[in-house]
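Consider the single chain below, provided in structure tokens and representing the form predicted on its own.
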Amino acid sequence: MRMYTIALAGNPNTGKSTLFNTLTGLRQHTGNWAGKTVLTAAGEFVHHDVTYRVIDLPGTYSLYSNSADEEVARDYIIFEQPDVTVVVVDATSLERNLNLALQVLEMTNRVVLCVNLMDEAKRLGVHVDVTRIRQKLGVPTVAISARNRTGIDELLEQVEKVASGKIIPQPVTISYSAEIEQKIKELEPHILRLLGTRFPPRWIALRLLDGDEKLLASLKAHLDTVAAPGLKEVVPHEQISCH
């Protein structure tokens, strides 16, 4: 049997682990993070003959290194590369939820955007277009209300169908100040000479002109190679923050 992982992320209280206790039921387990304090909660489900894991990541407002929940799920996404990346949003709070989304988009491509609380929206008047959204951000996007249950058939065809490779989503790429695209550009093929293709090369340049010293010391520790020293070696002097 087949089987693909799914990782949620998601701003707190955006209905992410109800939507994957809606998923797993009791088929699941908690823990710690290796060498953290942050607990991991993990399960797994049976559609349509396939295994789906699901690792339900710590709840951020961002995915730079400004705690140890971020830096736990930012991890995660990059290092472990799953399968999907589900990003769970509320509908009643999308200008503040899409942040998140769009971090997530600049380190993979293979995400399902949830828009979940969609019975809330109703409630309180707030008209969501989930096909602009989609057509805007360039990735399947689904609403749903994990709690009613309603919307999950629909999440996993999509989730489903970028697990297997029968969609290949094509996120839109955040554009930056012109000083900082051509410092991108001057970075990118250090990066690439020092660690290929096996990570998202725009990401690693931005997070090194944010002076993500964390992340460099993540990158050392799950490298096998000794190529991460060597990138401290292609930032310039001067950070430049791309927050």
Second form
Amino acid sequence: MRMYTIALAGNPNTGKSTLFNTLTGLRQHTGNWAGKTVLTAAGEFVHHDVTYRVIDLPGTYSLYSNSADEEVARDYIIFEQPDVTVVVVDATSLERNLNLALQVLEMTNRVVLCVNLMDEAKRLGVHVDVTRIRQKLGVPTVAISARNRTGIDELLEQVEKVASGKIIPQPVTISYSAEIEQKIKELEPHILRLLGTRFPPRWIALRLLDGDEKLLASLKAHLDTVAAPGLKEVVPHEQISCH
Amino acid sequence: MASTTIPLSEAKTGMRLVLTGINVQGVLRRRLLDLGFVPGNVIEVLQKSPLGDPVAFRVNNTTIALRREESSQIFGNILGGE
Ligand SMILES: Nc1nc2c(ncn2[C@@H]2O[C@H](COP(=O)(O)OP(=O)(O)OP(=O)(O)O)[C@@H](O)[C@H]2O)c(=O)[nH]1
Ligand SMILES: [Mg+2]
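I would like to compare: after the form predicted on its own, may I see the structure of the form predicted in complex with the partner chain?
Now the full complex is given, and it begins with the chain already shown.
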């Protein structure tokens, strides 16, 4: 059976674990404070004869090395490269939530934006224009209520399309000042030469310009671990799987 | 417009300000930006603790407490008929 990996990212308390439980039938802890996810939980479900592995990432406001949680979430998205990252945002606080959503869109285009807590938004009289968000951000956008299990079918449909490559989202490119854009342009060829297209060169350039040393350390550690066992394993692994 | 720019540490309870600048560097700057202390954003002074430090601010629909150390380095223009 085909298997895809989807990661749930988002601010704290946006209902990622609730969605995780709804999807996998597992019982990851949820709730305001005591239910905060600190480690990534993994579960699985099957949809249209495809297995999906779901990773529940810790909730963060950002991915820029301010805390261990943020590093876990960032490293997962950039190094493990899930087939789809579902960014779960709180319909009642979109302004705050979209910061992280934009950060994820700079890292990968394989994103589905999931506007959760729609029941709460409705109760507060907040109207969310999902179509407009989709147009502005350039990624599939779905409104759900994870707790009431509404919108889940539509979410799965979009996840399936992005995972299978039927939809290739074209997220909006965030443009910076002329000075920064110039520096990105200078850095990108070097990054491509060193790292190839494994990581998004524009994002790496931005991290370098930001002086994000923790990212560099993570990157180096990651390259060391993938390079070392890989060298020994490549040949026998291929042979075993062929015969 | 001739509006007064003050550090958040000088703002009074109930005041609303449009942020104009953040004079903090490094990881803390990043943190403040992620929390919504972004130039152009409107923040509200919620309440001072008994000793006047830290102070609670409303930003992006969230309450954030800042110490004077930080709030004195964030600047904004007072909004409304103050
Ligand atoms: N009204 C409403 N509440 C929800 C919905 N989804 C989740 N919640 C509630 O929101 C709270 C937080 O949910 P969690 O699933 O723990 O949130 P989380 O994103 O995993 O939080 P962290 O692990 O801290 O990042 C819980 O009390 C949930 O019951 C929803 O669709 N509607
Ligand atoms: Mg959780």
